[in-house]
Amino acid sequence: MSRELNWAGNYAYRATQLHRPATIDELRAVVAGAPRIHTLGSRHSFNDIADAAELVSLDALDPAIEIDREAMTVTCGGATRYGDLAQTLEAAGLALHNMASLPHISVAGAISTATHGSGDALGNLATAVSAIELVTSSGDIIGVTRGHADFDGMVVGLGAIGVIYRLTLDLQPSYMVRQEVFEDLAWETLFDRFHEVFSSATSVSLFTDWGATINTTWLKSRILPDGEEPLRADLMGALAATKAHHPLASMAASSCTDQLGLVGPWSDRLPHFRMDAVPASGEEIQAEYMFAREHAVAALRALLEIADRIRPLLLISEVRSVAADTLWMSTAYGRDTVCVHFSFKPDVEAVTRFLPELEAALESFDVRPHWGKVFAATARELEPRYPRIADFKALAERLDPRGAFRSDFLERTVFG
């Protein structure tokens, strides 16, 4: 096969073969026959987490989206993109609890890496999973549901457990959301009123280039059945925007979901970007670090202290919140979490050199990097930050005794 690139073009997969099975039996045979294999999803990872000697894509399998209204669940194929799933659910009057900023990502890839949206009371996307079906390295099929002893270790599986080809997610009735954007929130206001800022809407995102103020603050508010409150003229001194914004000021807002307080369905407001548009330039390298909410102000202050080192490499940063969960390898395991995302310019060498300095600035805050984005930390640094990592490694070794899913990434960052 010719070398495949990820979405951003910063990583070329080293795999020599890409399988596209059309049936579950074909998938089982492919996995059982491969010495080393990994699932290739929507290619929105920025590191080698989705790489191996051989790759398997699930996009030729029937997505078979099945809604169970009595159980209030939906079951779909792992390669299903969130945007496609959301449109199907909204047409049926149903909804998910949360969405990531991009609706273009696959369900299995997103949950396997603990990908998230934002919201003080909202868990990451994996917390909606109530059942998974996967193919193990022996070609066997395993199904587990929430409550099973291994379930919390298998959902955010990092590709180490097996090929997740089908998932079941919790649903709720459809709801409406409005999105407002505010300009130039003062840093000291954020530091003094951090919890008030992040509780001011269902979902809150701060976009900043680490300058004198926070560039824009995006509020996504769920509209209750008894009506909506008047639009705010300001947010703690930050004035309401009078035009739509892209997170990156140099780009047009036409690819973004509607702002300016226009009410719309959850599927068209919770993501930052529209499903039918190119979400960003694509020419970027992403990193993201998660820490306990109690450290948020101190960690943000630490980053401002090295702003002069960040800004030459930066396109934009985003700050979000995620509720705690019980999934062993989730970046929000056991703690309400604040996430700081970096979209860097596509200079691989410069970003790679800078990551250790960036992580050193955050070292005292027990940070967990996003599994699907670039980071420098190795298994030695990460092991103390995941209380259930020994259980996870034991689970992976039990389900994959021949090590078919043990990739360079996993050896470097998990198994050590």
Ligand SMILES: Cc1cc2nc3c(=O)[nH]c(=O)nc-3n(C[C@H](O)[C@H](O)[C@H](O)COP(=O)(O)OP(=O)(O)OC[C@H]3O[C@@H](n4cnc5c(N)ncnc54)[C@H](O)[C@@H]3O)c2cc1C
Second form
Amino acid sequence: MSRELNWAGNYAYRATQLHRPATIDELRAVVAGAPRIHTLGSRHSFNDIADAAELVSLDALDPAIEIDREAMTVTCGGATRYGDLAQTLEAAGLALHNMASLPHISVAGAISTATHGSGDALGNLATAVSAIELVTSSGDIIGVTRGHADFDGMVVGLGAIGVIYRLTLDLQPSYMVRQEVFEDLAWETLFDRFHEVFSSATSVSLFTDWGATINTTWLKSRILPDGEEPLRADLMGALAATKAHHPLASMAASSCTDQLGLVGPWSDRLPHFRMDAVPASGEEIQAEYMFAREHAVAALRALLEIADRIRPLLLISEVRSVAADTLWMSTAYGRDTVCVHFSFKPDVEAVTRFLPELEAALESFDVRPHWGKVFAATARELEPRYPRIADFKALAERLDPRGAFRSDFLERTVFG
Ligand SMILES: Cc1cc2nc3c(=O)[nH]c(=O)nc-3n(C[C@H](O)[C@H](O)[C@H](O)COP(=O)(O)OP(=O)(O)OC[C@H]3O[C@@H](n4cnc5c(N)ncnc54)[C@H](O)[C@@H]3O)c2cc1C
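The structure above corresponds to the form predicted on its own; please provide the structure of the form predicted in complex with the named molecule.
After this comes the whole thing, all chains and molecules, with the earlier chain placed first.
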């Protein structure tokens, strides 16, 4: 196979074969017959997490979206994209608890890396998973549901446990959301009233280039049954925008979901970007670091101190919050989390050189990097930051005794 690229084009997969089985039996045979293999999702990760000698994509399998109204769950194929799933759910009057910034990613790929949106009370996307069906490296099929002793280790599985060919997610009745954007929140206001800012809506995102103010603050508010609150003229001194924004000031807001307080379904407001448009800038390299919420202000201050080093490489940063969960390899495991994201310019060498300096600035905050974005930390550094990592390694070794899913990425960042 010619070298395939990830979505951003900053990584060329080293795999020499890409399998596209059309049936579950073909999938089982491909996996069982490969010495080293990994599942490829929608290729939106920025590092080599999805790479191996051979790759298998599930995009030729029927997504078979099945809604169970009694259980309030949906079951679908692993390669289903959130945007397609959300459309089906919304048409049925149903909803997910949250979405990432983009709807283009596959469900299994997103949950495998603990992909998240924002919201003090909202867990990452993997927390909605209530059951998974996997093909293990022996070609066997296993199904595990929430409550099983291994379940919390299997959901954020980094591709190390097996091929998730179907999974089940919790649902709730559809709801409406409105999105408002505020301009130029003062840093000192954020530092003094951090909790108030992040609890001022269902989902809050701050976009900043580490300049004099926080460029834009995006509030996504769920409309409650007793009606809509009046739109605010300002948020703690930051004025409501009178035009729609893209996170990057230089880009057109037409690729973003509706803002300006216009009420719409959850599926068209929770992601920042529209399914029919290119998300973000399209030419970028992303990194993101998660720390406990109590460190948020100190960590942001530490980053402001190196703003002059960050800005030449930066397109935009985003700050979000995620509720604690119990999934062993989740970046929000055991702690309410704040995430600081960096969309860097697509200069692989310069970004790679800068990452150790960036991570050193955050060293005292026990940060966990996003599994699907670029980072410099190695297994030795990450091990103490994941209390259940030994259990995860034992689980991976038990379910994949021949090490078929062990990849360079996993050796470097987990197994060490
Ligand atoms: C523009 C852009 C915006 C983004 N926004 C966000 C955001 O808002 N929040 C956030 O947290 N992240 C965000 N990300 C990162 C992205 O969500 C993650 O990298 C996610 O893992 C991508 O999913 P994917 O389907 O492309 O997976 P891939 O990158 O293809 O694979 C990721 C991992 O999942 C595994 N995997 C994939 N499918 C399966 C399967 N069926 N069974 C087992 N393992 C599987 C792979 O082996 C690999 O280990 C963004 C990325 C981009 C490009």
